[in-house]
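Starting off, we have a lone chain in the form predicted alone, written out as structure tokens.
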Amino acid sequence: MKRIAIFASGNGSNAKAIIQYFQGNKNIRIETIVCNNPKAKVIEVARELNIPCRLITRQDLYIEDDILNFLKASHIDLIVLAGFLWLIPEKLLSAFPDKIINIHPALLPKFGGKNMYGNRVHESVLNAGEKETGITIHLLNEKYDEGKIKFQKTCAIDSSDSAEDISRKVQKLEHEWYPKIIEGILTS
């Protein structure tokens, strides 16, 4: 049995898509959701889909070893970032080498880095006059959005598209492809 911990900070739409994709899978299980935002809607997603949720503080992640010990005790095989906005500390990167992945709502290396998330990314893509955008799934390293790219998928940008239109197109790609790539990583 392969076990996944999902780290999320927001609405939880990717977390929900991942959880639903693996429901009934006898070889892969979502073990927990780790959340750093007590007001995040992902907490409701966890409750609705019967996934344990652990709320953490900066101290829990960066200073204490509680979260590291919890992940190890839970026999986590893969940490999946799904809209988690804090930089993952070196101690987790070392404990889970090449076992932490992230999804970014643009085609890296463009439009990545600190503070590049959500509509900020889509607005930047739009303002740059790009003709396409998409998703990037990558391994984590010590810098925002600079880890080894595992997968990219594109979508066209129409001249009439708003940042919200782009967001919808990108989110559709995220929900379709992120669970499949996670499954591929865990079964290869």
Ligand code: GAR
Given for the second form:
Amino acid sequence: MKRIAIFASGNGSNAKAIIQYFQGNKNIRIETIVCNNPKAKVIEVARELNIPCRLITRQDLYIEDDILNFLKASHIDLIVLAGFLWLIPEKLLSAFPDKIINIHPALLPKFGGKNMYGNRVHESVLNAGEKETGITIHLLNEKYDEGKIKFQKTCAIDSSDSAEDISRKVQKLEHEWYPKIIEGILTS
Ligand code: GAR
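Structure of the form predicted in complex with the ligand, please, following the form predicted alone?
Below, the chain from earlier opens the complete complex, with every other chain and molecule after it.
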């Protein structure tokens, strides 16, 4: 059995797509969701879909070893970031080498970095006059959005598209592809 921990702190639409994709899978299961925002909608998603959700503080992640110990004790094979905006500390990176992945709502290396998330990314893409955007799934390293790219998928931007239109197109790609890429990583 391969075990996934999803780190999420937003709406949880990717977490939901991933959990639903692996429901009934005998070899891969979502062990836990780790969330840093007590108001995040992902907490409801976890409750609805019966996945344990662990709420953490900065102290838990950066100073104490509880999270690290919890992930090790849960035999986690892959940490999947799905809208988790805090930088992952070095101790987790070294405990899970090449076993932490992230999804970014644009075609890295452009439009990444600290504070580049959600609609800010799509606004920047629009302002840059890009003709296409998409998703990037990448391994994590110690810098925001700079780890090795595992997968990208593009979508066209129409001249009338708003940031919200782009967001809808990008999220559709995310929900379709993130679960499949996770499965590929865990079964290769
Ligand atoms: C996703 O679009 C993901 O690509 C983005 O946060 C969103 C979370 O949505 N991540 C980043 O921007 C990371 N820099 P969700 O909570 O509905 O899954």
